[in-house]
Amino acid sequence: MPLYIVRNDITTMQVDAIVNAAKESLLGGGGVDGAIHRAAGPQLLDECRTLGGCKTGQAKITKGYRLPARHVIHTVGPIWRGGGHGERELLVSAYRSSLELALEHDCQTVAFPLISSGAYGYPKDEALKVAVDTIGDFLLRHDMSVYLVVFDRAAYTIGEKLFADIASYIDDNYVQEHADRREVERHRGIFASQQSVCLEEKSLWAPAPCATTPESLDEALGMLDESFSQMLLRKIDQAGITDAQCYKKANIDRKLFSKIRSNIHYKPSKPTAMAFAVALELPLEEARELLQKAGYAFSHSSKFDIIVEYFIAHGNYNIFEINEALFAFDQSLLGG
């Protein structure tokens, strides 16, 4: 199931289980934790106080009380000491015990603060990479929908050299596009004096008659080029993965993937489409024709498609790490 991001008040989440960074004692603290504390009522603490706390990189869980999800699962991120004592092993180990811990526990759903990132320093590019790529991975392997939720823009940035080598691709992009239609706004004068010329010369254009034109509305039906889904499930063939690898690498729910399945008509998002592109790895011109195939095409008068594009002519398939660049420039995600 998908990786969200999403800016929320972690505190209001109907999910299963929301993530708690907390400190080593579990007896609540600043930030997310003061807030969780505050939504869930003292019932919360009084059961923290029966873990005997928890250790940087471990989690435990306790009741909801209050709040909307039914489980707190508490994990203790790293303090920031300039990367070289293990933050990054720490981390990683935060999120990897916390969504073990929500497996054992039968959550579907789980909502995850960025951890480390506030008062204990971790520098947030990095500490959302770390949670992308580990909250990534655990759902290559496991079905759960997980939400990282991030509470402003303020608290959320990507690299700057990524930043700013997509900001660079969609300048030269978006403004080529534009710059293209002011020059046809400049012509349009020019078109139209010539247009009296072109009717005279119609006959001239016109293009030669198609030989397999069809003579009924059955017989045209009957000649329907291979569909979005037919072609989807060739590559996926192809590509020699199966359904599962495909849609997890799409961030697309094992539900929607089966109606694409079941459907040999079905026309999805176009976000949608995207994302299988993506997942099956396909170069720029392919991923085109897929596209294509659903009914859509890249545009560069969409920052959306612009970036897309620029992974994919970058040879970068990890659809969490496109995401995190959509996120960024305020677009919508892919799958989900």
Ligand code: AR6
The other form holds:
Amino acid sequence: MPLYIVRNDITTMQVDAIVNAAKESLLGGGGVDGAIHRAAGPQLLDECRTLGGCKTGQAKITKGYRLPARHVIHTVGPIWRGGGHGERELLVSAYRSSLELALEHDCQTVAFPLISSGAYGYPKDEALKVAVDTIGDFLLRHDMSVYLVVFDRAAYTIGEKLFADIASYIDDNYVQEHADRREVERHRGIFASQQSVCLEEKSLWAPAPCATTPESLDEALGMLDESFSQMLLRKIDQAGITDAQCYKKANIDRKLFSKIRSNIHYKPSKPTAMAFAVALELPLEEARELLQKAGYAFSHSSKFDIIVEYFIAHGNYNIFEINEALFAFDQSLLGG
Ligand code: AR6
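Having seen the form predicted on its own, could you give me the form predicted together with this ligand?
Every chain and every other molecule in the complex is listed next, the one we just looked at coming first.
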């Protein structure tokens, strides 16, 4: 089930559990901890007093009291001391312990703040990466919807190198959009052979080939090509993966997948179609074909499209990393 990255105040979220970035005493503090205690009311502190504290990397659960959330999971992230003191492992453990506890208490929706990224000084971009990787890994094995709540903009400045690479890819492709496409591509030697140029052009501009001209509309409709849903299911089989592995990797909700499976004419949104192309690890050409089945193409006039295309072209099919990048560039996300 999906991971959503949202900008919000965690105390307002209507989920089964919100996670608190607490300190070992569990007796309240500043930051998100203070905000949660203020919103939940004094009974939360009363219950916290009975818990006997919590070690760094572990988690404990209480009720939510006046919060819209049913539970609060209190976890303690590491204090950043330069990165060489097991901070990453402890932060991973704080997320994992919280997720396991949520599972034990049948929580289907959970919201996390960016643990350790405030008073505890963990660099925000790295804290975000640990959060996305750890939650993403957990969601491949469990059905749960997780919200990663990012409070301030600085948190989602992704790694500088990746950001710069994507930014220049976007620039290049915007430029390309305004130049004569074939000329630019020949210049760059993108296509190794004439044959691939034809393939490329056909998939982008030419109408689908049609052997005979149908006599009537009925006949034309009887000549429908394979649909998106049919191609998706066929490619899942070819990849030798299960449906569940596919929709989890696509960050797509099980219910949406069932709809697509049961309705061969289902028309997914563009982010959904792209999410499946990523989950199936399709090379760019096949990703284009799948998108085309849903009536879409990669457009070089859209940053969203160019970013997804960048990752596919670089063989990076980690949907959570793609979403981090989309988020950093203020785009909507793939899948959930
Ligand atoms: N909703 C969502 N995120 C928030 C909110 C909110 N209402 N308020 C702050 N954040 P921090 P830590 C973000 O300092 O680094 C406490 O005093 C904030 O922008 O709350 O784990 C505890 O008692 C930041 O990105 O937690 C501990 O002593 C993130 O939440 C210590 O701070 C975490 O910042 C824990 O430090």
